[in-house]
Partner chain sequence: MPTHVSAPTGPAEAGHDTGRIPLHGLVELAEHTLEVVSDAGEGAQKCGQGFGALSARMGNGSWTVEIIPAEIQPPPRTPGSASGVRIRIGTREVTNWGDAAGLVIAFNEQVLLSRHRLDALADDAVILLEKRWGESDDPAVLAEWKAALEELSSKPYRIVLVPLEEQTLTVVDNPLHGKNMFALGVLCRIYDRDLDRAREQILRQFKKKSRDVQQANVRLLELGASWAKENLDFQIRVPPGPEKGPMVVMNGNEAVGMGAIASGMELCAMYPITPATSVSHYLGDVFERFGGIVHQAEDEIAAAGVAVGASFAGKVAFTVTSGPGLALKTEFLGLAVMTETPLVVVDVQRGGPSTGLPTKVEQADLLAVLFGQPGDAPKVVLAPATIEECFHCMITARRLAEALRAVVVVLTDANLATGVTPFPRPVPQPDWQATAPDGAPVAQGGKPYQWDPETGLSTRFVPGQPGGMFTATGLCHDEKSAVTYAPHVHQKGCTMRSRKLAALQSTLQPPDVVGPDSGDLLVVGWGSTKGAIEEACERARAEGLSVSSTHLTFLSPLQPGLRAIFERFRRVMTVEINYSDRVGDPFITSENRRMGQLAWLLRAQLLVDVDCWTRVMGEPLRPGQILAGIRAKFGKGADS
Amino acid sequence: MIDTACSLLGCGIDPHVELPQEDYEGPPPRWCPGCGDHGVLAATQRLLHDERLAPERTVFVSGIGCSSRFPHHIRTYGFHGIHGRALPIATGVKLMRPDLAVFAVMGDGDCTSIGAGHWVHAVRYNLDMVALMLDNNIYGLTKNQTSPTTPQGHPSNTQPRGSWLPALNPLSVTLGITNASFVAQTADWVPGHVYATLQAAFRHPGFAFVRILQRCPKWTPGVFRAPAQQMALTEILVHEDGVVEPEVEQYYKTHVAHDPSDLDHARHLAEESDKVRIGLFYKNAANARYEETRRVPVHTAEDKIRLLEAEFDRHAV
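Can you show the single chain from that sequence in the form predicted on its own?
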């Protein structure tokens, strides 16, 4: 039975949990100095603390890549999966244990290349979970190969003369999928906004897709250099029902008024621009959620053994 707090704000919450933030911190990460993953990890650990998520009722699932080391550095349950498969694993966890808070963490190659089919259907299923796509525009862990989000013309080990194709736009793709219910973008160089976006995503009742623009100091140091150094090149989407972070809005003066219930305007804003736009592009809490339409019955240990035996008998030779 899902408790009231779970139904209102997402699962895994325990109002009696008062753990210090350090209790959510696992072994120190081994990412490169200056990697944007460090800031995202810190914001995530702060979220777990502030939302009083019980570690034993919280699960982080990842694929393969630098960002997919996440489960090793957070003291909750975790599953370090294989390349591109974070979302189907997270889907299975959520369907069998809807009382858990589930986070899927992926890189751009992990999500938009080998995992692209899972990404499309996870958005359509609209399970109540948070999906973080840390996008550094390159395959980093495997040492500098072109990914679907690599800018056209950017050289890599696989395309030394530059990426041949225009970069895939994860926001436009997600906003074009049937039953999309929460699509946001943030950037590691605006840490307050990263936290506020994660909080809004977690509190959304449905599949929350968050693209995090993340600097890679080793392979793509110049990709986000301009917006990270020039505040006027980072636009903040503002609305009372969006990602609200007054301090960020005070320092970043370039604002765009956008109602996140307006899907057409969201798709327009997602198109390429000379500025980086961060904020909540779209939100619809009324969309059907897969765990509501496909309820998985809770089985006892004895039930599971009986069902397994029946399945084995069915396939016996």
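Having seen the form predicted on its own, the form predicted together with its partner chain:
The following holds one chain only.
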């Protein structure tokens, strides 16, 4: 494993990096106008700047989908992978290079359908990284097919008479996985909250899972219309250890007090309600992180040869 000096300074944070925000911006995205991905991208670029992340020691990994174009628009290292497999790639990056800041960006199809197995296990591995799931309740890139999070009854090209099944609840699933470390939900129509959530996720030492409710004006214009238009329908989880954004809390007056160390209450809040709940559902920084559990001493080539000779002795004729 590579163990560069910068790991002593924390995850990719280099106190000397003072770059203008534009320096984190790659070629402009070509998402549809009004697509929620734009706002998330902007908040992310701002986060990188504010947290003074060294672009060369930051890696964005993604799968395939509209949302998975993300890394192309950020000027760090990136790996635009294959559908559903962002998390294994990100796991490999972080295992090999604990010194890098790693972000995985996925769509709802990516994360909760084709990549569902990796999602469960990545939560359990608990590597220190941020995992963003941009949930537009639909397959966007491939033009309007039902996703596991599509609301029951919502028509798509593959299920024109409406989705047959009740929608999967990604928060409940994540909160049910052993070793869950950080589980939050935010919504693209509350930009300040998106930013504050990303920041809390990034600063959390462990696997930070953030579901971002993302509007897709192209295929699911209706699914988040009500909460996006009526502030009362977006409920904010408030707590001093949660996502704290006073301005948002001022405008959005529907609050629910929730201590993010309370897993039972978090699971209760994650259940369906008539409101959209955003905020930090659960946080536990005490869980062992896989890249630390698996950290091994660094050896020079000479060390290894010496050890290898001992290994040959064991197998000597």
